[in-house]
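So this first bit is one chain, no partners, the form predicted on its own, shown in structure tokens.
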Amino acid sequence: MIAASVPIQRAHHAKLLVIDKNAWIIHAPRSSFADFLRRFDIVVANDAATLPASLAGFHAPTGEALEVRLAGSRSLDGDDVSHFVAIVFGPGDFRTRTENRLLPPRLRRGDRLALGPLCAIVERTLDHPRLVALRFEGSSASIWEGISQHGRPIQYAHVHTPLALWDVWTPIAGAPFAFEPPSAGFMLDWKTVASIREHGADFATITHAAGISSTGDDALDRRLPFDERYRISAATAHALCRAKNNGGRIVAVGTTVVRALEHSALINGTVRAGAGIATQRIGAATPLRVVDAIVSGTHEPGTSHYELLRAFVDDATLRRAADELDARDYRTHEFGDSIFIERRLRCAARAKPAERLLAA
């Protein structure tokens, strides 16, 4: 696959690879996404806006430069913004590949980090020298102001120019709780939402504090995704129940939505309204109780996002899909193309898989 290096959310030429429940692979323009929906389906997206969660500064005890990337929060309450989990890097910025970034100075409990107008205290390290719990000094208002003025969106080297905040906010973004964009939602706009409803499907949102996708450290990356907070409204929970009762499919826009819905589900698949913390790592052995299909970006094997896709479809089909993505020059990363995977019918008679192309 080709790395998407330009921050364009809804490129007119964007592609969609579809894997249906019988493991048939279909290629289509992404603009035709709603054509793959059925009456009574419900499409669920993450409405979290993205924080400017990269904060440059220095380590007060040594004077060494560093970068703090916020990766988790204690609450989805906008009045409680003093405590965060963060990954700390040494000098440098996004222009250096994450895995090549320099290490920060040794961090100890009580160390002060000067981050522009903000001061953060290291409360403790979290079983890794670069993963820390931070406490920001000051009022909630001053912390919000400091993050908004000094912070930048978390960014990786495949996008060559600095990202602006509007580059990483989805069109449906609400409150700023995500640390990296819930980028599967980049494909959405209000025209797409209208098309979803014209096809007899419903549209709903949840809020999920999407975390970081890479730390540059193999040991830390194996722990991804970190625990992530979410909130599901009563209206969304009711809409999901209605769709299920009518025989519709639950279509998640992005891996964060899958994590939230599956974590909130009761044994019978009923989604509970309210707040929670998604702690599970979803993979091939995970029985999905709620979500029937996922729309996502294209992901490389070995990433936590790719592992989640294995809950929907078998490895052989994912390998065929990866070959198709490579052969047809799909773009990867957050500004790339998309895939739509329907959960495999595990008990269905096996039919010979096939591929077909829908004209763009």
Second form
Amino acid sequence: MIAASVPIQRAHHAKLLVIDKNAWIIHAPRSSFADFLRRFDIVVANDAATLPASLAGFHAPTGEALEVRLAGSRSLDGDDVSHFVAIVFGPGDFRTRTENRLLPPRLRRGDRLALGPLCAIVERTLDHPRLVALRFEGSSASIWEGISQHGRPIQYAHVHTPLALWDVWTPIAGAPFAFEPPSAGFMLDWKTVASIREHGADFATITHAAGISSTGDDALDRRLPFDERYRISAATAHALCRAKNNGGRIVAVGTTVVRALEHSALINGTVRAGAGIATQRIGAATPLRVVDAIVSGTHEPGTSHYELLRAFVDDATLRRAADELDARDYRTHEFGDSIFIERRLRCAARAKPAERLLAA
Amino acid sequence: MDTSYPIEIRHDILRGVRVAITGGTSGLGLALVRECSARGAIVAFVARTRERVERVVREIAGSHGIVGDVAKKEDIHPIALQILARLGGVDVLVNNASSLGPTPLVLLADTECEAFEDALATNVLGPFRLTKALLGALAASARDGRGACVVNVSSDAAINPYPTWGAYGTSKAALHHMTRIWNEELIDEGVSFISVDPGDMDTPLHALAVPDADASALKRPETSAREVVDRIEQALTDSGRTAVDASAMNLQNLADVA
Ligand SMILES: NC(=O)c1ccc[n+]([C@@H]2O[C@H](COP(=O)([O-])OP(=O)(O)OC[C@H]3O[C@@H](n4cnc5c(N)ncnc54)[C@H](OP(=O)(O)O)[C@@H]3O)[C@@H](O)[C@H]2O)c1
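The structure above corresponds to the form predicted on its own; please give the structure of the form predicted together with its partner chain next.
The next block holds the full complex; its first chain is the one shown before.
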């Protein structure tokens, strides 16, 4: 596949590869997404706005330059913004592939990191030279101001120009809790939302703190995705329930939505309103209890995103789809084209509760 | 003004509502910050001058001050991000910050292009950009039954062609019309848009425009603020604000799920 290297969220020529429930593959313009919906379906998107989570600065004890990428937070409460888990790179920026980024200087507990107007203290080193728990000094007001003015969106080398906040701000963006953009939502503009309703389907959102998708370090990447916080409103939980009762399908926009909804349903099989922390991994062996279909970017085998797609459809079909994506010049990565996968019929068969929990 | 609501109920409508106000350190904006806070709203406000922002934060307990310039493209997302982070979302946006264009006021034919652009940047593009950046959160509030509305502060100069008010009047006319289009387009999303003319008020902006005006003949900004906030309450009620505090419902479940 071709890497989408220009930060345009909704390219006019964007494509959609559809895998229906019989594993048939269909190609369509992405703008016709709503045509694949039916009455009573519900489309659920992640409305987390993206933090400018990349903070350049230096390590005060050695004076060495570094880049901090915020990767996890203690809560979704705007007043509790001092504590983060972060991945730290040595000198350099997004122009170097993460795989080739230098290690930061040896970080020790209590080290100060000067990050523009912000000052962070290493509270704990975690079990990897790049991974630390940080605490920002100052009031929550000054921390938010510092992050919003000094931070840049986390960016990878395949996009060549520096990203601005508006490049990653989805039309539906709300509270800023995502560390990387919930990019499947790039496809949603207000016209699409209206057209979802015109097809008799519903539209709802959850807020999920989408984490870092890649660190370039094998040991760390194997641990992705990190735990991610989410919040589901009473109205969304209610709308999901209504859709299910009416025989509609639950269509998740992005892997983060799948993760949140499936996590929320672990307790009793239905999505509940409230906050939670998605800790589970979703893969080929995970029975999906809530989500019937996913719209997502195109992902390379081996990534955690790709693993999640295996919960929807068998490997042979995914391989067939991958061949088609290649053959038809689909563009990959966050600004690329999309796929729409309806869960295979056989996967829809419900496992017994105990098996479900074990598999998750 | 609609007075059919008993006072107690009216004053409950704003409790817990998350309101963002641009230009909150002077005149109408400051009066709006005070009035909304007094009625129980959680308020974030924006203005350019840090000292004045800090002064208002000290005066109004619980208010959230944000330093930023709505006329600057680069400031909009940092402003939006801080509003959303500090309030946890937003239910009401008031685009109140405004530029007169060239002062002292001059004939349109004598208006420098840059001064004209300046008025458009503050009074039209700024509100457009900020509304767009906050629209996802506003629509989410509407879906959650909290109600959502955007108030754009216009002027009678948007309707009447007063000589020497060219840059200002043109920009306010654009803002007024934009408000009506937003309202038509977003009705199905549950976000309502209101354009309000606060009347001639005794504020620094008015003094700058009409230095020799008789201040005693002008409206007090507090009076206009009460009227504007009444309209906001009405809009929230009309848009079906059902949950007095929808976030409280979510929090109830937090303990069992987390
Ligand atoms: N006063 C009247 O008679 C009258 C009549 C009709 C309509 N209006 C409208 O009512 C609204 C309020 O006017 P007012 O008389 O209360 O004005 P004001 O007393 O001059 O207050 C303006 C406020 O906006 C802030 N501000 C100005 N430009 C800004 C920018 N680019 N970005 C962020 N904040 C900015 C100012 O603080 P900083 O300077 O520190 O940024 C201040 O807090 C305006 O929309 C005005 O057009 C007024």
